[in-house]
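As structure tokens, one chain now follows by itself in the form predicted alone.
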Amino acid sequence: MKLFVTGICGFVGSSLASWFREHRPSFKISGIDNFVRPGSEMNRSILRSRGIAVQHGDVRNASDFENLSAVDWVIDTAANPSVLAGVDSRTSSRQAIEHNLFGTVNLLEYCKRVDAGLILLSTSRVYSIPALAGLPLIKAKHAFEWDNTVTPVQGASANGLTTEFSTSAPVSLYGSTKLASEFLALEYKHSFSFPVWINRCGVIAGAGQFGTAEQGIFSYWINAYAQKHPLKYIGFDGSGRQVRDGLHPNDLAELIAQQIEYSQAPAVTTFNVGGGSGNTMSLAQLTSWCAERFGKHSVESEPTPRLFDVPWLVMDNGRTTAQFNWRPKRDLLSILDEIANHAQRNPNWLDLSSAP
């Protein structure tokens, strides 16, 4: 079996090509990346060390495509992940398309040409704003909860989202960059009859993510949080309540590891893949935890909204489940460990992998 990753230096691209390695060692591994993302470069020689072959190449560039040779599985983890993406100061909106939708169709023209099937990684940002914003919350003294008095809303419960909550617009530019990703790799899927298995992620976390403000949440906050950097709340009152689940990236990889291996047609290809309502945690709960661990540190608060924030997001892993009887192993509060050990650690970790 050959297995090809792009964006394979990224946080979740390495981790994936990672546990392959280890718990399929007969597959081969390769991969790509850009090393655009600051500190992608240090997981180069890692994954060479481990016998996975990396090479540079950017998924917008279509040339870089053409001397790559067969394989019988992509998986795409290649994106500008941001939500702000193409609307903050760095990145224009035309970069972020580019990236994250003009690159998928290269993506699939190069497994139609070689006739591989494709695990596109998606997002829990393709749901829409206003629905999330509009979701039935009550406003608890550390977090937002569901209300569960009120009349249910399709596609979303206690329980988190699935895949028939509203994809309607606005999504931000990288949730319309995916969402649209998704619907080109289901034409190719149909058109050119290779597989595509679609799993929209909720936050990926673990040691070693490059975490920021914007995305990588999870690690971004420990991480700041033990070196004492200034950190705040935005929005929502600055009371930090509001709330996300937390997947390992292993466990992501122990479901890719089903889907590769699935052996007849499936009725359904696309996924919600998430930490789900067992593995939530506001911004306010996490911090209550960094004080334990690390002591106390002020956060400030800044009640003004930002752009495409939004206050509950967690994954309905139900359709998931019923179809690869899979779950979530890593409880988040183990996962915040490990990001946190990682930290003591690496006391400049956020140094390495922030833009200057």
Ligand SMILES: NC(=O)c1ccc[n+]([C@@H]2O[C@H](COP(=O)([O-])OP(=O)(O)OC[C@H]3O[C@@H](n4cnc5c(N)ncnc54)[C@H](O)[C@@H]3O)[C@@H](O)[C@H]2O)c1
Given for the second form:
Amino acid sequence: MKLFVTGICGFVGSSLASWFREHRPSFKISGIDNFVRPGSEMNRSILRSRGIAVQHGDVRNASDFENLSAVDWVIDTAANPSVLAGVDSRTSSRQAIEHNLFGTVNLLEYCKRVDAGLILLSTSRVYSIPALAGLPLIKAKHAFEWDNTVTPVQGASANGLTTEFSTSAPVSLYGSTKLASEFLALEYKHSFSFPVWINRCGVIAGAGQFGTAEQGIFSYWINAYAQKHPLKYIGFDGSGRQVRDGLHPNDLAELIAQQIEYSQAPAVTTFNVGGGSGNTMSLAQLTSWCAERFGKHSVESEPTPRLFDVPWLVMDNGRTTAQFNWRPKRDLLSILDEIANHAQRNPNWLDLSSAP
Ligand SMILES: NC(=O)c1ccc[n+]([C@@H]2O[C@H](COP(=O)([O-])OP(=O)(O)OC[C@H]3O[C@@H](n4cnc5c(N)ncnc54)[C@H](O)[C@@H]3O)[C@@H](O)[C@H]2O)c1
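May I ask for the structure of the form predicted together with the named molecule now, the form predicted alone having been displayed?
What follows is the entire complex, opening with the chain shown before.
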């Protein structure tokens, strides 16, 4: 089996490649990265030392795929994964679309040419921001909590969001490039008969993640807290009540392995994949966890909301569990512990993984 990973030196790409190296030793694993993500360069030699072939390549360049030999499966983890991609001062809207959507087209053309299956890593950010902002939530002391007393919402419950939840715009430029990528991937699947699995992932977290305030929040918060860097609760009254679930990349890898090895024609190919309702935490709760681990450090409040931020984003894994008997094995506390251990071993991690 030959596996090709785009964005292989990113957090998720390198974690998946390493997991497959260890758990599927007969697989030939290779990948490309354009090293645009600060810190990704560090993974190049680590992956090579594990017998994984890493080349420089940019998914935006169709010609970068020309000389690639045939593979059986492609895992697409190359992206600008920030919800602020294209609207912050770092990248233009065109650049975000080139990385996240035009890159998918080149990848689909490659899959078509070599008849490879595709695992597309999509995101919980394909879901409608106004619909997410309108979820029935109670303002509990330290976190937003689901309000069971109100009428049910289509595609959402205390268990999280299902794939039935609204994807109406606005979903952010990032979310819309992923949603458009999903549509194209399904279209190519039907037109050219190669297998496609789409995993809409919630927050993925673990040691070695390049964290910023906009992306990789668990890693960013723990590393910043450990170094007593200034931290701020932004929006939602500046209270830190916003909630996310957390998933370890090794759990995602186990799911992808099942998808690659799936032998029947599946009825559905799009799944929500996350830590789920048993693995959630608000920023305020994360601060309390950090205080126990690293001692006291104050967090400022900035009530003005951040663009595209939402109060509660939790994935309902119901469909994924029903199809694959898959559920996350790593709980959020063990993931936080792993990140904290890494932060203590790498006190300059945020400098290494932040933009120059
Ligand atoms: N980390 C999460 O919480 C999360 C959640 C949902 C979905 N995802 C998706 O998972 C994927 C991986 O995310 P991540 O957290 O590992 O991000 P990351 O930034 O750590 O990794 C992305 C990698 O892709 C590379 N890259 C970017 N543009 C490229 C291009 N044009 N050509 C080649 N390489 C390019 C970067 O250099 C980087 O190494 C993304 O598609 C992201 O949207 C991530």
